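Here you get one chain, nothing else, as structure tokens; it is the form predicted on its own.
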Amino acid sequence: MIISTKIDLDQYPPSLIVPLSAGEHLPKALGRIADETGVPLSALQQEFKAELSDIHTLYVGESRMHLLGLGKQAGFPEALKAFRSFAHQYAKQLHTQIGVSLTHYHGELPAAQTTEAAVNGLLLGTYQIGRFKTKDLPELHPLRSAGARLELIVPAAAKDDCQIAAERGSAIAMTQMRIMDLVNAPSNKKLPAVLAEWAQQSGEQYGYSVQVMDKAEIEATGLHALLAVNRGSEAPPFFIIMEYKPKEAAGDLPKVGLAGKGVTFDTGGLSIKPSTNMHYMKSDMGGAAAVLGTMEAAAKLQLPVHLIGIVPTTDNSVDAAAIKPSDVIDSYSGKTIEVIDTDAEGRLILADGLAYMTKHFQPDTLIDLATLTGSSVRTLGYHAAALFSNDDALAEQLYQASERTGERVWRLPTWEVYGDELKSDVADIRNLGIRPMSGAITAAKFLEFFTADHPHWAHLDIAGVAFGDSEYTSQKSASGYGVRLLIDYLQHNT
């Protein structure tokens, strides 16, 4: 798709799209589409009250003009959500050959983020879900055929700057959809060998390092949780570790370091999941997935900071060579653990991701995120993720992060008397708490254990917001949540 940016609409396109603000300024603003269409403006104002995601359309000669509301007071999330939202509503009535017009537009949100959030949600909304489907494909969308067009007609004194937001918007869109697709995948598509190969093709794309350890190097370099966790398996793990600098580095750059817990099918192992709702468990990887896409969505962006993405991958399987509990293991820190639950697996293998980026790449800042806990959608439902940090202001720029963005975060604490549930008689630590509350948080005081004393550290929950029910599938599919939060956040703190 090209996507372009002009500051006049010399023409109506097949298809244009006329966001408009539920405030003051609406009744010019109908007034002058009134006049520019023959429409009566009468029967507008009746019509169209541009509320979030209301839509008219009018018939202008042979041209479709689709008047999108954003509500009185929108802000990204919504002006997406909106444009997401309207793509996948209408795509039968949409051409290849699509307009934006932002020349009505007098919301607060300035002109190149509404063009941001435009195409990104356009993009979203061209997403499908049916990628092993041999019969009854859904029609490939207008914006994803081949000579698909999409011009924003904007703000002379903003061009540049839209035009740059355009393709900011398409190019995490399509990172997005991509780890869609990794997150949507049933198990058996999706071995932990395809994270590692996933990860290998877009580094040689994009321009950033990969390295894989197979299995014979995991047990070489004493990635012992991560082993444990792989033994009821029978595919074997990997563990990836990526990492990018912008071409044109100069000087230092500030260090983060992702680890995203990568179990590709969570079964609970030995301690098994009841068989309700167990399908769902292949999206045990959204954690990984948030941090493979935010690795090539920063390395398209080339934002300018030192990135390194770590991910350990295996599935949690039931054989008789599965960790019980009551084993205690070992881990790459050296500490102990004593399973007191094998389905406390996902921090198994993020404790050794996480004492392995600390030794080997000293991040100035630390963030993890994983399909953690149940614990995590029972206090805050599918709305927020769950955020620890030992550092104050870490927290708050993520939080501002998650409000720019809408893929919200909502804090919890993480004090000491949480990490006292986790002593263990026999090891170093237990992985799971004494009490059957407040899982979410020992969770994160036992992740905390393997962060060398990080100063700089955040965990994040997305248990409750990776995967769920939306209007654009049946059933509960990937949300794509975690690129653009850390993308924003990195723009922001970095």
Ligand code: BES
Second form
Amino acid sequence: MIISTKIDLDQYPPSLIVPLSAGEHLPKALGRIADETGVPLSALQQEFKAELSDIHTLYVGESRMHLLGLGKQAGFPEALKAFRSFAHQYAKQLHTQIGVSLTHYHGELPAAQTTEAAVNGLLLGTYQIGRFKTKDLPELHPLRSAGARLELIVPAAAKDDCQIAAERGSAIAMTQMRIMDLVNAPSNKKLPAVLAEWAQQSGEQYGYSVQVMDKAEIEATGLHALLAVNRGSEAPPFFIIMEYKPKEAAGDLPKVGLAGKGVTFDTGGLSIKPSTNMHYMKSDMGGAAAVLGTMEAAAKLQLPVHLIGIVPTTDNSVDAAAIKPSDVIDSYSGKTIEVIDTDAEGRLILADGLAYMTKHFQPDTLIDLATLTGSSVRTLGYHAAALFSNDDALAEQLYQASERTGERVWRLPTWEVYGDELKSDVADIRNLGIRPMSGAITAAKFLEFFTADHPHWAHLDIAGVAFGDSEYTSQKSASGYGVRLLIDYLQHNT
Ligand code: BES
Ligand code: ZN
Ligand code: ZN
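Same protein, the form predicted together with the named molecule this time rather than the form predicted on its own?
What follows is the whole complex; the chain from before opens it.
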């Protein structure tokens, strides 16, 4: 990536992307573009209104100039989406030498943020899902080919900020695509061992420590709830513990604990799911993916924070040995759980993840992410994660991060009355509320029971946002949700 402050008007890059905002500055900007390129102004004015994601292509000598509309008030999420969508749609027209010129952009978004949105969006737009095809492979996106070069032409005063922003945009995009690969992978290609190997390889490459417990160690440690979910499975479970600190740590760092649900496939267990959309349950490790990706991205960016990541991982399958509704199981916390529904398995493995985290690491802030309930999807649809927290300040910080990044969260309550639903006659708690209502909230209350009353805890139910419809695939696919949100949260609050 190259950052420059001037464009050579005699020699444009073969592909030049020019973001433009709609509104009062547009006529002037188009006037200058007409002067530079010799394209008649009237034609430009007629063809291009700079509405969000409008694209108009000019042929200037050997080069193509793509005017990209960012609308009137694009924030970071809108700009990101416009660049991403452009890179995807124009894959065939783009050259490997691509320029992005902010010279004519006069919108509200500062140059550094526009740069980050451009780099992050363009790279995400190159994502290809067909990893397991043997023929009809799509061509490699020009921006990902060996000789690809991306040049950003930015205002001189913002050059240094833009350089940092471009690198951040690229670092985050590459990790987002790696976790999208994980979430999109079918369960037979991502056994729990694959998540564990991913973490180990990532830790080695980016310099953070990873400890992986295998089944024997999980047994010796007493992670009983994870073992209970794994009873129906052929593949052994793993318990992944990651720890990151910046290389040059100055003073005391805030300690943030992240836990992610790593169910590599959720059949429901004996409380088996209907088959129609069961294939989507390969995405039931979306919370784990968000935690893995955040660890990696934080290490790449050397964020000034002490991060602990915990991922319990198993699939939830059917077998003679599988746990049955009514079984009472133990857990790492020592508390017993009456299993009413084996499909409420995510909360079981997270119960051990959370209890292990609070006992061994005592983080200042504790955040878990999980594709936990269909109830959260029925409540907020595919547009926002359900946020639960016992700490108003933390909830607000996560909400602000979601506004900045476009990875939306919306808070739901955690009032004690909802916990009454989980009282069991035979064990310390049951894994399902008595009535089939407010399921996302009772799930959150269940998790809270295993946080050892941590005063700064937040839970994100990402069932609706980790995996969904997109303009890039015909079936639902991974969104990469969580990495950008958490990195933004960490950057602004630690
Ligand atoms: N993995 C599912 C939740 C889910 C649903 C994720 C839809 C993504 C999309 C979870 O383990 C589950 O099965 N939850 C049940 C809980 C119920 C048995 C209380 C649900 O939400 O139906
Ligand atoms: Zn389930
Ligand atoms: Zn599940």
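The term rigid core refers to the maximal set of C-alpha atoms that superpose within 1.5 Å between the two forms. Keep in mind the model is a prediction, meaning the values are calculated, not measured. Positions refer to the first chain, counted from 1.
Colleague: Once the two forms are fit on the core, has A22 moved its CA by at least 2 Å between the two forms?
Modeller: Shift at A22: below 2 Å after core fit.
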